[in-house]
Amino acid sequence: MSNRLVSVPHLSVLQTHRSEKWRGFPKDVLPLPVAEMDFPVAEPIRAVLAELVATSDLGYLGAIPELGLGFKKFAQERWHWDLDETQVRPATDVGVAVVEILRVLTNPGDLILINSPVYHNFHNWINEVKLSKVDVPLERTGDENGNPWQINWEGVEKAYASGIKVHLLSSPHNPLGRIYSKEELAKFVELAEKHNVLIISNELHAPLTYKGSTFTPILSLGEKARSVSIVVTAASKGWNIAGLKCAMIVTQDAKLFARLNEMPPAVHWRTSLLGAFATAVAFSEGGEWLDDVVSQLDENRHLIKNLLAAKLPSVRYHLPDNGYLAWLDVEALQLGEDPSKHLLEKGRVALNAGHTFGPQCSQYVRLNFATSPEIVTEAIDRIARSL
């Protein structure tokens, strides 16, 4: 551990932080619901932010070719994807990006497909643009020694044929930590072309993929995929800079790129100057820091498995292939309709309620393990002591 570039500060230091994660609960609560990390910010990001502040360069965001070029460099190195950097445009965050894309390409009442359990804000974005939601849930029917969540292809194909306009995809999947295979993504693309459906792929967590797993950007799959897909992504999860407010909308098709020119100019102007340059630097210079963090997360995901086996063996948990979110099935603990309430009140540990990701998952909780092994251990201990 001493060779690491980054290490998590002590809990007493984290409790001085001003983000929602650390101000949203009393100090005796261990807060592990909000998807942000506790690692110190990467040095290249610190440097560019310090330079902007030191030179009083804090105006509105203008042209920023560095954003597309930084993302292109990262995509080539990590995913062997040679993208057109001129089709990378900024937005405030991925939620704004998805909403503004939908405003241009759909009308109120159009059908949009999701696959629950899925990031709870998907529901909020859909409601904001007044679309009608079609849900084909992922099913826990696979090998429990791996990631057991499987696609209901019969349901997906029926949904595509029913007249949906958009498939909003979480890739990699939050909260399941599931990475779609190249073959699965290609099948989505085939269905989208056949039924004239747009795929919006939220690839926010992609940089946090573990060794042994392979993430495939949907836009890297060829011309057909480029004609039916738009990617929204950011450095906010991979480098823990959500508060800097910058995301990216990525197209690789001239027609789709032109359509998105119909978005209001404010989509660009409301993006933070600090966030945009921090994002560009994260992708272009933050790889070493990222690798160190992913290595620590890898240890943490296995630590949770070992702790649960020793202290809470009835809790079902699969190792995520990506990200820092543990999806725990606590039904056997019999903690009531909303286990997260029991764990907060009796265990003083805050986790996300499973029902917010999908009503069929009321007996699940989501735990953020992007922190120190000591805090992860304390969280599992608190859950055990609450019973």
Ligand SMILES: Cc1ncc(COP(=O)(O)O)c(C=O)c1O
Second form
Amino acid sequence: MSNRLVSVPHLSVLQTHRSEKWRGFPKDVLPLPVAEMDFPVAEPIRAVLAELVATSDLGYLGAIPELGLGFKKFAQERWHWDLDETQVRPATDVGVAVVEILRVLTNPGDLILINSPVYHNFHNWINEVKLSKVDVPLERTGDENGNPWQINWEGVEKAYASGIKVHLLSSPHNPLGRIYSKEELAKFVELAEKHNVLIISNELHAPLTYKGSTFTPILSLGEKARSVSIVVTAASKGWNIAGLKCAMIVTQDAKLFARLNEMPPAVHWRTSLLGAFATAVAFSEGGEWLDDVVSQLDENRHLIKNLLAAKLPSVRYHLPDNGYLAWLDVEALQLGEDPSKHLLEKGRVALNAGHTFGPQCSQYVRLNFATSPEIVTEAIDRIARSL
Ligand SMILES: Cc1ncc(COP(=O)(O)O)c(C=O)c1O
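Having looked at the form predicted on its own, could you now put up the form predicted in complex with this ligand?
So here's everything in the complex, that chain up top.
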């Protein structure tokens, strides 16, 4: 593995960063909640940003065929998904994309299905458009080495039959790092067709899939899937450029594409020119950097496993198949109602509180390990020392 592109700056340098991760907490706190990475940005992205600044080319975003073409290239190479680039459109970010799609395709009060524990802003987006949430939680199997989280199919089928309008998927799943199998996605598609449900598949984390696991884009599953699904994605997680503000909405069905033309033109205009060109370059030229980063993350996910086994053996952790988020069951440590509070106060390490991902998850915390092995080690040490 090459460390050339992914060496993390020293903590004292990271502490000068101006993003939320590094400004959100006092200096003596190790901040590991916000999903940003500490790796230097990919060279092709730096180059296009530098060029846009150097040529004072900082106006509004106009036509950008590069976006669809860049994503098409990546999707073809990585996932053998042959998409129509003319059906890829920009949006400010994933949150805006989901909310604007919901504004067009639902009415306040409609039912929307989620599967908790899930990325906390799913709850906020649903509230923003005044939909009624139906939650069919993923269920813990106890099988830490195989499949620790399974879909409650009975609950999902009941929800589909009960008149939900939309199923909002996190695929791959944040915070579990779980990848839905082809068969599971096909089953969702069958149900969606039968019950006239739209699937919005949030595939933001997909580029960060580890070797040995296979991510399936829902729209690659064929015509039926294309008629019931919309994908929302971005380069913001995979290439760590969330501050540049660009996501993509992808349809592969003429009818759904036409429906989304009802979105306000501002969905395009509110996207950043810098973000859109950085995104196009990330997908078309950022593959090598991404591979280096995923290799480093692979080391880190195993490092956490080893550190926990040595220092905190009662903490339950399943190696994620995707992404840089460790979902830790800390119930056995008996840290009170909200373990993240104890860890912040006594350990000076900031993690996400489990209950924000689902009310049944109060004894979990989420740890972002997209950083150096030294910082990962320090984080686990701080948890251990806080006890
Ligand atoms: C599943 C998921 N969706 C959306 C987001 C946020 O994306 P954006 O900043 O583009 O709205 C995140 C951020 O971590 C996420 O994990």
